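Okay, so here's just one chain, in structure tokens, the form predicted alone.
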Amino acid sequence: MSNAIEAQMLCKDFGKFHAVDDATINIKSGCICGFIGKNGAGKTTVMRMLTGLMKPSRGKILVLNEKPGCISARIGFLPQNMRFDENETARSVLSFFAAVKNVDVSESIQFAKTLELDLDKKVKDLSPGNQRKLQLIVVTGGNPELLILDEPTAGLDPTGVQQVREIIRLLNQRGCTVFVSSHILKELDDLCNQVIIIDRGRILYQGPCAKCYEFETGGLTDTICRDLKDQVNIHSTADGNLLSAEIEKQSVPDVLQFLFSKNIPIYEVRRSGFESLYNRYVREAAQ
């Protein structure tokens, strides 16, 4: 499968401040890739460079096999803050942006109906969730191959968050690659099949979301963890009696068999999801 985004050794400096530092990113076509990090970690800066709105200080970028800025019709970008004339109707907003993009507005109107958006309401009369719907419809006009969404659920209530999440899934099912940033761990864990962790401008992790399991045991030692890595080839960490292992589901029996062979009691096994993975990488980066 080809990559929708390839960025090699990407850097962005603001004076002496390194906002993005040697970031290498590869996002496969057809996936939903989450982008997670603290506020100020560099997420928005990376996204602006990928869309061509900001030039990198160093590094190479290919988006859909072309340099950023050459392919605006094939990508849709939703920034954190996108404003429309509040006195315009949703229908007139869609018509305006369709004309700017030189695309048929009828598809956007049909998409709005699918999402049950009242096209005759003025922007100021739309709820925050419906305003976000309108923004997503605007950026998907012309059926782009790639969507880059910068915290699309920021400021929404739980219902709005669920609606936006379902829209992203729907767009992905239509064949669109989605690169979405958020600072909400659970949101990305539920939505994405790939995730990238960034901290202080550096990429800490890139890979599947759900590959972390926790084993509550009756006692662990550093030697046990080293042996687990050497014998089973699994990366794990121990915190008291809790063993965290980066594994897929099918590897859980291998860990259990190893622990049994060492006569270590096991009281519970649970999938910890992305939160444990994120916390471990950020904690190790701070050391």
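Numbering follows the first chain given and starts at 1. Just so it is clear, the model here is predicted, and its values are computed rather than measured. We call the rigid core whatever largest set of C-alpha positions still superposes within 1.5 Å between the two forms. First, how it differs from the form predicted together with the partner chain.
In a rigid-core overlay of the protein, residue 9 has its C-alpha displaced by under 2 Å between the two forms. Relative to the superposed rigid core, residue 243 undergoes a CA displacement of at least 2 Å between the two forms.
Relative to the superposed core, residue 19 undergoes a Cα shift smaller than 2 Å between the two forms.
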Second form
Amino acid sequence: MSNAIEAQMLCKDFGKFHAVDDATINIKSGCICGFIGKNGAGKTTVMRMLTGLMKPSRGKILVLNEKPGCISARIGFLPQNMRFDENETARSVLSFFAAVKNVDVSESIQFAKTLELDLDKKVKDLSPGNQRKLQLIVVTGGNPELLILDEPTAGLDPTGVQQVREIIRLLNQRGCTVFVSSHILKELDDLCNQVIIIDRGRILYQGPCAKCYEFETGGLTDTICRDLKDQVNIHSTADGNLLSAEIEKQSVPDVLQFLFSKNIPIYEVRRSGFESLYNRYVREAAQ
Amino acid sequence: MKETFLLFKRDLKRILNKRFLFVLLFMVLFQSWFIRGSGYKDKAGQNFEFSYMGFTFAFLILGSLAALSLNFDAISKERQNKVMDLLLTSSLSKTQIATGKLMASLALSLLFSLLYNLLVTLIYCLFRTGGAVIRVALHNVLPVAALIFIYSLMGLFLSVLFRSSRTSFIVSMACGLILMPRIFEMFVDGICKGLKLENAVSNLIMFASPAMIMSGLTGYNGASNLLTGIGAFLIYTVVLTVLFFTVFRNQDEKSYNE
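Can I have the other form now, the form predicted together with the partner chain, not the form predicted alone?
Entire complex below, previous chain first.
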């Protein structure tokens, strides 16, 4: 599978401040890739460089095998906290952007109907969730091959978050590669099949979304992680009585069997998703 | 070309809002207060000074603030609302966006001047002033439009330079105040006296004030002032347009949240 985004040794400096530092990013075509990092980690800066809005201080970028900025017809970018002119109707917003992109507005109108969006309302009369729907419809006009979404659920209520997630899934099913940023880990947990973690401008992890399981036990020894690695070939970390392992669902009985064999009581097993992965990498980076 | 025209139409529609109407009515009311208070209602059209002041007094005092207030956020607001990002990632170039804004500013200047002179003429008609007023009003349309256009270009440039609408507004108002004819005259006088420059030079420097350009363009003060006015207008237009395009094209589109 080819890469939709390839960025090598990407740097962006604002004076002496390194907003992005030697970031190498590869995003596979057809996937939904989550971009995780706390506020100010450099997510938006990376996304803006990928769309051609910002020039990198150093490094090389290829988006859909071309230089960013030359391919705007093939990508859709939804900036964070975007607001259309509130006195315009949703229909006029759609018509303007369809005309600018030289695409058929009827497709966007049809999509709006699917999402139950009232196009005759003024933007100011639409709820934040519906405003975000309108923005997503505008951005997806002309069926872009790549969608870059910068915190698309920021400021939305739980229903709005759910709706945006469904739209992202729908677009991905249509064949669109989605690169979506957020600092809310749970939000991306079920959605993404690839993840990139960024902290202080540095990429800490990129790869498949390895699922993490946590085992709350009645006591662990220092050697348990090493034994687990040696005997069952599972990488794990221990923190007090908590054992964390990056494993798929089917490997959970193997860990349980191993712990039982060592006479270690188990009180709870839970899936922790991105959270422990993120915490681990950020903790390691800080150390 | 089609995209630029679409942008022009959109920008013009956005400019012709309640703010435009408010500024227009305020200027007309300010002028009618002057017409009534100064006794010009009986004299407009009789001589050049009355014809000039009788139509442009509001612009001599508040023209800079009025025109700048219409354009100070043309770019900065779109940047703050992130619509600029969407435009730039929708197959539009910065040159197209800037050209659309420039065309909208030109149209706005002409329209504002036309409506302003029309409404002031109607005020004179209410005061039953003679028919010469219409001729004078038509004569003043282009000079007033030129003044608004210069300040609009300045507003566009400032809105590119200062990325937040609030900063852009404050700087616009400060520029407007400094370039007010009476205040600017004091600056020029002070500088010329300090540097011991001749009167002819200080008169020429005074043409850096758009109000002086408007005065020159009316042709009421002689052919030499008219030519200087045309020259100063062209210099202003070219310099501000080049600055606006160059700065806008070379700027990074930073995010303002982070």
